[in-house]
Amino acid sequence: MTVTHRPSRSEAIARAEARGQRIAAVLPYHYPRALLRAHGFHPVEVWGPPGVPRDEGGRHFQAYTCDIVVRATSFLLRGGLERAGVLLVPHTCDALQGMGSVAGDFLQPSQHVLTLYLPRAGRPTDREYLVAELRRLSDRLAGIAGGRPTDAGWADALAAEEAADETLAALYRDREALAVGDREFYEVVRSREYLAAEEFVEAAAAVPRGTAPSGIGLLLSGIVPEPMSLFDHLAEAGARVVADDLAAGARRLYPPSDAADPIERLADRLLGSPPDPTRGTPIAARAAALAGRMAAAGAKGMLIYDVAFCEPELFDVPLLRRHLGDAGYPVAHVEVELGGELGHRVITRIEAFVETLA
């Protein structure tokens, strides 16, 4: 059983741009979607995008440089963001920042190039920062926008996207009860990379209620799970993702906040996130996190699916084995270029981990 039909991303862009909104493409993954929303923008995530050739990119980078920065930059060389008109790099790792580096100072394209540096803790001291990194990035949309919002705007941009939030907190939530598929489940979940808040609601709603189909349960940690298709191998392998600690997925379950100033509210909310290696979450604290979600959701082992070369995510691998391994679950961790289709020596990687969990 399939979702019905979600705009595409063309099909999100050509609506935004009809209710009169800018584009923002959004490179990953922390940035605060109703601030962009509040000043008129649309935000588009940028995840490479896959199957992007990195010729053009790799020219600016180190060859060892992360695929999703390499792509990302051949893809803004090869025009294909040229209905944004602005150009959004957060600080999520060096990499990242070497992009908006290079985009801002030196290859100079059409969309303003901004950039949002994100504390790599919780103190005090980092709320006043990201607070202060929120207000920069506030003024440099109003400058291009051409004015600041509104009372109303903040209001109806905070109560959409919490409203979004909240619907993609559900969707985990509720994950036994949706008769659908890992690909199916992920592509609407990632569709809130690209669609209006209003419009996940919506895609959200469709997902028909049931039971969720069997499987050896695994938690599915990194990135991007890119190809999509890495769902269809890990079905026929008779595996099903019943949690993840995806940065395109469970990493984004913000919690609430109280605060009266939207971007006291906007930083309390990013600061509030899951655990994460490229907010520097201390690895125990990471590790146990992990392993109670793991219980919670009946997962027999972790698969770590990462893109190459992202540092963050390998400086934890070899202590989330010790740590988990402890704690009884297996840890498998394979890396993938953001290429068409997974490779056989991966595949079968993956089919052999899942039967040492049967």
Given for the second form:
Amino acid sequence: MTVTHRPSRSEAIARAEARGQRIAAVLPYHYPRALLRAHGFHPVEVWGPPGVPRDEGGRHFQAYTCDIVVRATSFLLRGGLERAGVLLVPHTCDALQGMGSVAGDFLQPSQHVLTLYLPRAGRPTDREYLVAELRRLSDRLAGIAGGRPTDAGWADALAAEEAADETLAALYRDREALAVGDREFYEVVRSREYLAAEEFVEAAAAVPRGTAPSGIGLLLSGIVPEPMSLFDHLAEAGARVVADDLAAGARRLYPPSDAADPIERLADRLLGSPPDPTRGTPIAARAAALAGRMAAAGAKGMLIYDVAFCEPELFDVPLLRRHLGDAGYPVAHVEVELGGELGHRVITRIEAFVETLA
Amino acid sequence: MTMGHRLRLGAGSAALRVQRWRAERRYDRRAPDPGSPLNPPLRSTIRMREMMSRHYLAGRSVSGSRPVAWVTSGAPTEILKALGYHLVYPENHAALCGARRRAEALSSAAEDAGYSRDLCSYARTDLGSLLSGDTPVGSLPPPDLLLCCTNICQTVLYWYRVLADHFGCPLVLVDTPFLYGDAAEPHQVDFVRRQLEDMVPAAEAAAGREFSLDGFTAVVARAKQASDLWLEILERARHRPSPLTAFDSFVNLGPIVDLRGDQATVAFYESLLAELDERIARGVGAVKDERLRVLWDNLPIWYRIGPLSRWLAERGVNVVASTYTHAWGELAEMMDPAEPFEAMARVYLHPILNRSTGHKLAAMRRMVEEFSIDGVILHSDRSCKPYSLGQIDQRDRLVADVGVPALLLEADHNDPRSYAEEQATTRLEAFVEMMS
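Right, the form predicted alone is done; let's see the coordinates for the form predicted together with its partner chain.
Now the full complex is given, and it begins with the chain already shown.
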């Protein structure tokens, strides 16, 4: 397998089915992969998809609803998720809350609709709650799968997923020693959204070593870098993403846990995720963490790249701009819709920002 | 509080009292308006205005003498009340700005500072007020503590993180898992109960006062009494003609949200209930010629309350009930002063906004039956996504399964720029025609 020959989403699904796993379609973005795997499910993430029209979803959600929710609903109603036995909707925000609720109450698809409420802080109470919430999810999955994981099943799932997570972290750590552009790098990072853990480890290993391309260093923040041609435009403007704060990226670099109980281990890892507006991180703490990341990676500024109507992201923008500005890092903010290519206005805005950093 | 502050507060309170007396005298002497489709508004509203003004007036001189907390509208404030906190509700303040047509300018101030127009207009109004210093209430006291409860939306957490950054004071979070199912599960109740218990030392520290369980129990008992009364008030709208409109209940919601747990609030709602009963006894409806009865879903459109109420009344339509105002009454039965932490955990988990879209549909179906409803207006509120997402399916089910006309009315609770008057009127006309 080479960096350009990873299994496609369909191939990954077919392989999982051939292994006897069932497919779990998962909405963004924090969830316990190993829990799904231990119960015999292979998670495949649904970030829209961007190419699916809003039409069917728009018959259930208002025009001011974010693209991920509306397009994912379209995809569900068009039969795009028919190979999935489970639809897991983490409670990431009010929009995904709405989707989870509408899917369960009104759309009632053939998939089992499961939800997961992640606590918004990291207090001892939050940990206890999350452990109980994950046990509840485990019970639901066991009911659907017709049995509970064995100890060996748990051990296999945890080992495989933690190895893949470590591989992801290593990709970020070794970014400067990877001879690939941003687009290729993020295609590998995002293949974690649908590949099995072992396949992802293999895909990461196939990334050629060498020297990363040069360019003006940027930290890219936001939910998801769609369309991926964003990276081509950044490269053309002379910029390079040296670090990120993406929901589809570095926000899911979960720290290790030494808890012996599998569910407690998963809870610790989820609660230890990097600063994140959807998890209630204080804005100053988030800004400080971002400034630290930018200093370490040599970024000269931050581009906030938001999906339209994304409240968790939008609320932080003015204060991130101020705090990071005080730390010497300029911030630019653009909003996009997921369908189609980047608009000229957004490209011009990005180019102008990169120019100011040169 | 300094002597000067005390004198100013005393003088201000006296002025408000005189203002109320005058308003009541004018009300009692005024001649009936035969041209109006509405009977005179509720007299008690005059007293409510005095209460709310007095609360905001007290806030102007409270710093230094009482701890101050800024809280979300669904927050468990009984603990703070027991500790003597003066409470400020940014949402109520924003609604007040909206009703006084100040929201647009304040929102623009927030937008100028970089806050997107796609954000909640309450948040934009309030942040605009904070940044510009402009408010119709004179001034708001800065908080010693922020209390944010996610049982109405996640938006409040994003908003209060901004406030915490601005004021540099502690932010206490009461995180309430969204209830997708029929009722809260034990681990969800435990989670909220423990957060309420953990909130006590944080609130004590910010207040420099000691918490008293007896005091807390007493506040819960008064909150329950007021909530029971509020529900009774809303239920009076089952009478035909209804003695009040949902617009009356929107306007008189202030005390049950902001001053819940005060004895004065209990007394106020007792008097309001008595006024409604007196109206019922005399056969006086809020709308003179009530022919059609409507249920309202979602927040009101604060800047259009008066004109919309009148426009509908002219067509014999009375909006008699709303899912929104019921939220502050329907949980009264869960309040139990004997087990305050456990009971309040259940109460604060179960507001309609923290429950599934299917639950809200079931609540609307029940209200259609109980209030003899002819049609439903679902305010599709651009600024309140958790309340609004699901409304398209709810409307479709109401029409198909319940057989009532239902209208999705696009607007925004506080930002008039998101309200298209002509388009709304056309749609309302068609809706009224369908009901007739």
